[in-house]
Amino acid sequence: MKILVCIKQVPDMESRFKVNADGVWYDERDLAFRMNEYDEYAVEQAVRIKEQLGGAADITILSIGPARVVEAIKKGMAMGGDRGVHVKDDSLAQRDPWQLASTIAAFARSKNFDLIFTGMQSQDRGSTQVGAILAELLGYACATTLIGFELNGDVVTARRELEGGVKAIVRFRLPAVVTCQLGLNTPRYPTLPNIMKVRQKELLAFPVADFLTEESLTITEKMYLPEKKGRARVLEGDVSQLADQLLAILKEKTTVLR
């Protein structure tokens, strides 16, 4: 079986992002890179096929980017991704999910993948499209926002988070795309042995431009930080006189005891 996971790198959500110069993304400099967290739930569920099939499976981690993605493609090694392919691109900032998604089903048509892993957003655009797109264009089938995965054969049978905590069973044939969601599984920590043997595994590098040939549907026009609106009163004395002080600020400023 060949099983393809597309992870992306981006910064740690506790960063103090700043807008970059061009008002159209952060600004990346200080930044500290890791792992999308849903592209971590994809890797897992990959090599836990892997085990399952007796090692009988070959696994590729891919990640379009500058140089910096390099450290996610090798974590996912670690992890237990049998090769990296690293697709450079200086511009990834400035794709959509459509060139993204193209990118990826350029590089993997002619490889006839089994199975196609991704994470169900990335963290920090969130568009939650790439993996939809992609099984489109690859004409796979495709289930998205995954907690629960089964392979029996080539029927993936597979449980999926929808709105308001409503959760679906979905039963469908190999190939197919599918996006993982936070508590498919428990990622597993690179142990020490594994990360030395990521030395000996293939890392293959690619131009973007030998896979992009599309333009942006969308652009981004601007990016803001949010204006801070209002700001928080403390209240302080004894216990009675909170809640007769709370109750005046809820009848004066909303409209819950009205």
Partner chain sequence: MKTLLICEYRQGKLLDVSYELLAFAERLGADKAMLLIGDESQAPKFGGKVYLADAGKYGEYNPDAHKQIVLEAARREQADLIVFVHSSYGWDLAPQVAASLRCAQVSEIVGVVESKFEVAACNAKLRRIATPKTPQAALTIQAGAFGYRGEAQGTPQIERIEIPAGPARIEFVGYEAAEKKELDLAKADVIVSAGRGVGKKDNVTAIAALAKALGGELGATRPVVDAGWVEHSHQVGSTGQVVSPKLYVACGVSGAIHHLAGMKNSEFIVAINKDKDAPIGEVADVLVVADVMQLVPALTAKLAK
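Same protein, the form predicted together with its partner chain this time rather than the form predicted on its own?
Just this one chain is shown here; partners and other molecules are left out.
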């Protein structure tokens, strides 16, 4: 079984964001980056399949981006990926989902992957497109927003999460692209021995030009901080005083303490 997991590295969402000098993306300086949360479920699911098959699977972890994304690839390898593929691209922020999916498709086309995992969306751009476009480009079946995944032979039975707590059970044959939703599984933490093993694993690097031939179909004209519509009164300071202040406000503004 040949498995590809496509991951992205994104900034920590608790960061304070600033817009960059071009005004079209966030300033990457001073940000801490980590693996996109949704992609952790994707890596975990791939590793579980390999375990289910008694090791008879080969997992490639792919990420597109500047040098920093190697950290995320290595984490994926420490979680159980067999090999890393770094598609080197210093202009990641300007790529649209069409270009990213086309790049991955060009890499994957000749390699006959049986199963391709992605997160359902990235936490920074949040387009929710790359997996589904990739499936379309490769002619693979596509199932998105999975919270359950079961493989039997070459048939997958999956649970898709719909709105309002309803789920849909779907079934399809490999090859397929699937996109992972939060809660699909419990992603493991890489153990120290497994982190050590990463050094013995293959880490390939390619310039993005090897795969990318498409122009973007959308552009970001502008990025900006949202106008503060917030009506929140902000309280800061010493904890004990904050507690008193807050209780006084609750007494005045709500009926719950009366």
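Positions refer to the first chain, counted from 1. All values reported here derive from a predicted model rather than from experimental measurement. Definition used throughout: the rigid core is the maximal C-alpha set that superposes within 1.5 Å between two forms.
A displacement of less than 2 angstroms separates the C-alpha positions of Pro193 between these two forms, with the rigid core held in common. After superposition on the rigid core, displacement of the C-alpha of Pro11 between these two forms stays below 2 Å.
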